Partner chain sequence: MGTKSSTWTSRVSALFLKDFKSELRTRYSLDALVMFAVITLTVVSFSIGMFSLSSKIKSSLFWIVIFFSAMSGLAQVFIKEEEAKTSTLLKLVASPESIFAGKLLYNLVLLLFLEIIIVPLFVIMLGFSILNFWLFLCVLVLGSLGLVCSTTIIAAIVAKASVKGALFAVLSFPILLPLLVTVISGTNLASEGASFSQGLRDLQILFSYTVVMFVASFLLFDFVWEE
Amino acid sequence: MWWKILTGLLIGTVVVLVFLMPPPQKELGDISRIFFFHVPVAWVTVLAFLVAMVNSILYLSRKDLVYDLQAAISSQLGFLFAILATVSGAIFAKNAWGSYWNWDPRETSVFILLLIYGAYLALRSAIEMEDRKANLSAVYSILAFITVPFLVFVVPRVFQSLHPTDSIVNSQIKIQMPPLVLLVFLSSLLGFSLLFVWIYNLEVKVTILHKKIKGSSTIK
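Is it possible to get the structure of the chain by itself, in the form predicted on its own?
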């Protein structure tokens, strides 16, 4: 319970500090404050899809439908956080570049991820047999995650992008942010990561309980 209280306090503190401290980038002004939310939700997107892949591997090795359930929930949360990253990025793009959507490499990469994992969710909803759904979904999840590092970390650095490439670290892998900005940023990363763990665990428990109430014999 204590870590849940810590998560709430941490995120609340981050929100207050983000709007009390000077903008992290003077040239962009107040819109640069969205950086403290946009990057963490993008990070949680990758984290959630990673958890989904790990659960998919565990399902294929152990054939326990609990792992399939956890993979599905993590993918759903990853999809949700990807939408949040897209929306927050679009708000920034409108103020910084004059348009909500510019087909920037990073924008395009996230859009492709939404299509990939949207197809995963559609696949699950189209198959009724639990074992067949779990097997196909697990294989798809593993293959889908292979694209995540490529789309998130490689493509935006290969092609010219409107996004600044040295906001966090420079080409020499040295941190570029002042101490206070770095502290708030890392606190936001931690807070949103803990929030994901909280929602993920809660959703897993609620879904398993719901299945037990319905009398399902596949989830124990």
Contents of the next structure:
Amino acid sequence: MWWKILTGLLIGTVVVLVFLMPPPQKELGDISRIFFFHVPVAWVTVLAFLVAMVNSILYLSRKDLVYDLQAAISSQLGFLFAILATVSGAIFAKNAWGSYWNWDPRETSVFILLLIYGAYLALRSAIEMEDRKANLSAVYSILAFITVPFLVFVVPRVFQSLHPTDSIVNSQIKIQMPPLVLLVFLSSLLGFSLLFVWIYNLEVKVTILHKKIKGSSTIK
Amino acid sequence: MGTKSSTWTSRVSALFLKDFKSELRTRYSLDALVMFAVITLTVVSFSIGMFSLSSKIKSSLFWIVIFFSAMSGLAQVFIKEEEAKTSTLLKLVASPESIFAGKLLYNLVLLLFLEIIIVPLFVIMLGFSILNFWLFLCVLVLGSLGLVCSTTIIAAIVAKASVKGALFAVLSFPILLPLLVTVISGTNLASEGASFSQGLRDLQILFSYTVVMFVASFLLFDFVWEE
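Shown: the form predicted on its own; wanted: the form predicted in complex with its partner chain:
Next comes the full complex, and the chain you just saw is listed first.
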């Protein structure tokens, strides 16, 4: 219970601070404030993908439908956050670089994640039997997760990056941020991650109860 | 040990020959596959008309033709077992690994045969010049191997789904994307006559992708097949 209150307070404080403090980057001005929302949302997209994959592996090794349910919910949430990350990124791109879409490596990666989530959900809706659905979608989720590291190497060779490589994280992978900016950013990251966990837990509970009421469930 | 491995290879080759022979008898996917490739090639060629394109665009078009031809044909290898209701019998007579290896081999032969037809046609119809032929061949063979490794397991997944339709392409594309980007870049290099050392990076990526997908699909095939 206490961590839910903490999450609420944390996100509330972050939202207030983001708009009160000076913009994190002077040249871009006010629009650079999106950094505090866009990056955590993109982070949650990847986190959800990881959670879905871990649940898929757990399902395949233990054959408990709860894990399948968790993988499905994590993917649905991941899909939602991927859309949010894409849209918020596109709005920022329009203002900072002049066009909504540039096929920048990170735009491409988030778009591919969106495609994977879409394909995963399409696969789930195409199979009716529950354990077959669970099996096949778990296999697909793991396969898709394996290919993602390749994209990290392959995609930047096709498109030039517009994302900052020097301003926030420099080439030696050292974070270059004023202490206050760093603090707000990390709090925002934590806040969004906790928000994800909260929604995720709630969804899992609701779906299990829903299945119990319908009486169709094999989940204890 | 020696006898065990020889029975395994003989089982795989028996499964491969079964598919190969039944394909020759029924022409279940081959005819449609070849015609599909020719049609896509014609569409591409007609839409270009008299324009002369850079080798980069030609290599992309080349792999688009191969990708969509593969999408139209490679799923059949498992779908036909489900449609003919022979998959249960197959489960009884052979281990999942040997079934998967047989199907993989069959898809690879099918795809390579398709490429033997597409490559000359593409060279003739679009004036596609290949200056470093050996690099091109390496990219083509490694690319096909990687493509087959990742699509055969997806074919097995799709065959179990009740709605097949466009699912195969939808599921395959995100997984094949790193491969497609790399083979297009490699084909472009080969067509511009780059040396082997320049194409080495692409070949390394293709090789590692193929190995990873091969191992992963072998491990995961059990779960798709067992039910």
